[in-house]
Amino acid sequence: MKKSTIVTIVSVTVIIPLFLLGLSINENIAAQEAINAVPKIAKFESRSAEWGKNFPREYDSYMLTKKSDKIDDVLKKEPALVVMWAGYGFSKDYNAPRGHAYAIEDNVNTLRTGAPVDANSGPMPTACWTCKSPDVPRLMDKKGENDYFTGKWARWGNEIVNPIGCADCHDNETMKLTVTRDYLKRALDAEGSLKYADASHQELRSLVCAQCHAEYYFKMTEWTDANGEKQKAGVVTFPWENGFSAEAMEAYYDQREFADWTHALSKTPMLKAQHPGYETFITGIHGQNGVACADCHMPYVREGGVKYSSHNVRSPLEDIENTCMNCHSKNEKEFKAIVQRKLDRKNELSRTVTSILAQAHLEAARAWELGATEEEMKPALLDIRHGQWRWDYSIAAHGSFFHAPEETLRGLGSAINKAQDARIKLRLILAKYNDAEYVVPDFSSKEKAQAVIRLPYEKLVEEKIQFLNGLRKDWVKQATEKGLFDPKTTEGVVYKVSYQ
């Protein structure tokens, strides 16, 4: 063979190769060009597949939420609950948290929100769509804040259709992270240890999640709308002031004699936490070393040569090559067996406080029923109180025994010391009414449990189900009409709920 021949087919083979790497290299450069270019987004779109024709990695993967659709009954599981709750909503329906996708469909479908007729009836303020849409901020700058936290929860069920997406956490105009609910600015300025004008791009991958993520209470706020009339908002407010600890946030609300409800068997002014995932995340190893929701929630993922963030928001443990592998040395079967060491020290010692606390409500039932007077329960029902409301900061963001162990331990236990202290100040009082050997009734089922509360379940559920086929399908109608509505959201979604 000819030595230009051989040079010729040298030169072919490893030309070729380099020609498909620089295309292949310039496909990628465009793809996160395309990636990093700002598009035209309108101002408040609060439908995510707006912003997923310019961000179709980002949009296909908080799709991806929608497998997270699994029905997982709370109450049936931990019956203790509905006895802890009596008088509130929780007794009614209370279900594992599910993917993004389902913000405003489980807000919708569960018990809790109960059955309204028209934009003025049911049990729920407006307040109770704040976490679940980026409809919120688009009305909060439509109306005004004080505005949007007026009235009942129905009266936005038209306007708020979309469930968590874009628009909750980036700004149209730059893609940029930016916290949309200033009711989480104030909070963080009022607590003082990070204000939130010097928040990093790092801090914010945590903080957008901090909107919702968090422990708030409804504020009553008086305002004056523009017929002059006086108004009264129930304003979301974040109470840091103390700072984030259980035992802060107590002093906080015992300071301002607040209480969540009246609790319907002891009488007791109850808190219920909603879920400070954020408070007890900070207090934990990964957020005192620096790591943000984000990396290990939401982690960068590669296709080809392009890098983004994966928005299939879920359990870090579900994608550990891309998050606990990352940084952790132990293989995957020893990780997860860590963690589910802690899950159940958590689990154990959560049964433990729920079996004491219910209990200790039906004893001061019972007390009240035989002529206990107000000065010898309080102590008592402060102790319920403080165990109760220590017990649901522990748990309530589910994740608070990996984000934050030991102190979720710590609370556990303090809850216990309280829950126990109030029930032999009930048994006490008892013995003085000449009922030492009182035995609290059968609460062992969801079904028992709701019985001994006088809970009409059957009622709330053909109530809710008569709004499901009236008042929310009017609603969607409307919304459609708007052009506010986002039909690509529910694509595939199959109605799924507790009670039926």
Second form
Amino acid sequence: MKKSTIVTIVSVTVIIPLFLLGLSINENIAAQEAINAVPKIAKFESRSAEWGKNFPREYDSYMLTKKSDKIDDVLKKEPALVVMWAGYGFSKDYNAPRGHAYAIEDNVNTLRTGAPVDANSGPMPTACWTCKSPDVPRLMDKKGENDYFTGKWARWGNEIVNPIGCADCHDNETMKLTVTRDYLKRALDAEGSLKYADASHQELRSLVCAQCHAEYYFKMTEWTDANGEKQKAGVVTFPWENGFSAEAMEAYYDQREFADWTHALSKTPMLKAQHPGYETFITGIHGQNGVACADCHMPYVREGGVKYSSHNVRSPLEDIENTCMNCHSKNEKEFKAIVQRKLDRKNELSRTVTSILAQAHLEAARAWELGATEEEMKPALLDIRHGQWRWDYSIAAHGSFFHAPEETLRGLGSAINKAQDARIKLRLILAKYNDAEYVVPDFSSKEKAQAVIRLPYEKLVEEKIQFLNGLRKDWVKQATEKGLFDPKTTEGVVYKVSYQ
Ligand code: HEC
Ligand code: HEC
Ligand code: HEC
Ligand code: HEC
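Any chance you could show the form predicted together with heme C after that form predicted alone?
Let us now look at the entire complex, which starts with that chain.
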């Protein structure tokens, strides 16, 4: 073989690949350095696109949350819920969660937030923005927490405009994970098993989520403003003082005689669980073994040689290879089957509870109609309150059936018990008033159930659409003029709701 041929072969097979490898390593080092670099981003910058200039991979993967855009109308699937939430916003409209990019869109579009006509009209308080947007920590920082929590939801319509974003979880100077909602820090310290100051990096990979995926209520708090005037704030507060379990939180609310609303049919002082995702998760096998939310919902992924956290927060079943299979050796089909089985078991018990509770509310309404007294009704209503709370606590976080199946099924079991106790007591009252055979009205579809609770659905929809075409458009315009609104996060988003 000629010397020149040998040189050619050597260069093709060895030198060129080595050179290319060197290039790609350099590229990777540069990319990895960019990830580690400290950016120049303003404190509580709520426009994610600004952060995205420095961190394109995290930003691009975050933008993929837009793909989770399906409207899944839960009231249509589970009409009993309409009866269970009579007199409360959730009976109007309730969809399963979508991607983080939709947080503002869905909050503004849902019939629950109604159709305000100006900054001071209801129905909801400012607190309803709290788990939707990085504009929230920005405003809390600017105005103070009490001022932020004062007034109606519509007050911040032209300030809170960007969906969940970088500033919700990251420090602008160090990019470290950080809790931007002080009420979580206060709640952890009050509960006591993990003081915020002692939280490890791995724990922060869950605590950033716990800022929003947790149970809360609006605690009425008096404060004095700069003009010396007394104001009332509805401050988001986690009821964790007695512990994380359904019973501990139930006792917390009972001690304060707190009610989210009075049930329109049964007149029960009700509790609405929000989404105790963190509290239930930590009781499960993964929580107990120190696995964090981010391990499954924000897995490390590779692009070329660069490793980064996927910010496409979604179902881990859509990326089993980078989630479950990182720690377990089963295959995709098996994982899906495991999760499905847990979901089916939860659904079976959950549907049992909802059917019993809806009937209990209707039977209570009938008993009132027949002239039952408060004293007669009180024990049954307490059972309804506790039964519905325990049911809601068990399922409202959507993922608890997988995160903590035992705790979920235990909660549902005790809810069935409470709800049946209520029905036995109510049937005795009905018998006393000569209506032992009372048959509850048909609530087998969303429409029928909404008719049973006399919900003026069409009017609500009409007013909502007027609001969306009017005041809501002004909000976006004003926020754009103030330089607050980041149009990129909602670019390409299609308007989707359950009512049109
Ligand atoms: C819901 C909370 C949350 C939001 C919102 C969020 N991040 Fe993160 N981010 C995390 C978590 C959790 C990690 C993993 C941190 C770790 O393990 O060190 C992370 C990691 C990072 C890192 C470190 C490198 C990596 O990929 O692991 C960067 C850079 C980053 N995020 C940028 C962003 C940007 C840019 C945005 C906005 C588009 C954003 N993040 C939004 C939670 C969040
Ligand atoms: C600032 C509040 C906030 C933070 C922080 C937050 N979430 Fe969410 N999350 C929400 C809201 C609100 C929704 C529902 C959005 C909708 O339906 O429009 C949601 C939806 C979800 C969904 C459903 C997504 C889908 O496509 O169905 C998952 C999963 C989820 N979050 C997990 C997490 C995890 C894990 C973290 C932490 C890494 C986290 N979230 C941090 C508020 C938050
Ligand atoms: C071991 C993996 C794992 C961990 C850790 C984990 N999750 Fe999940 N999560 C899942 C699975 C699996 C589902 C069910 C997904 C499905 O049904 O497609 C789920 C569902 C959810 C849902 C409901 C999504 C929907 O659209 O219905 C939310 C919200 C959620 N998780 C938030 C969290 C939060 C917050 C944490 C931490 C406190 C967490 N998860 C920790 C695996 C995990
Ligand atoms: C970061 C590592 C990690 C990830 C990611 C992870 N797991 Fe696990 N998983 C664990 C650990 C640790 C245990 C406890 C193992 C033990 O004690 O034997 C566990 C236990 C389990 C168990 C047994 C629980 C029981 O007793 O029924 C199941 C089922 C399971 N995981 C499913 C999943 C699925 C599905 C996913 C993906 C959505 C997943 N895991 C993701 C670490 C992980």
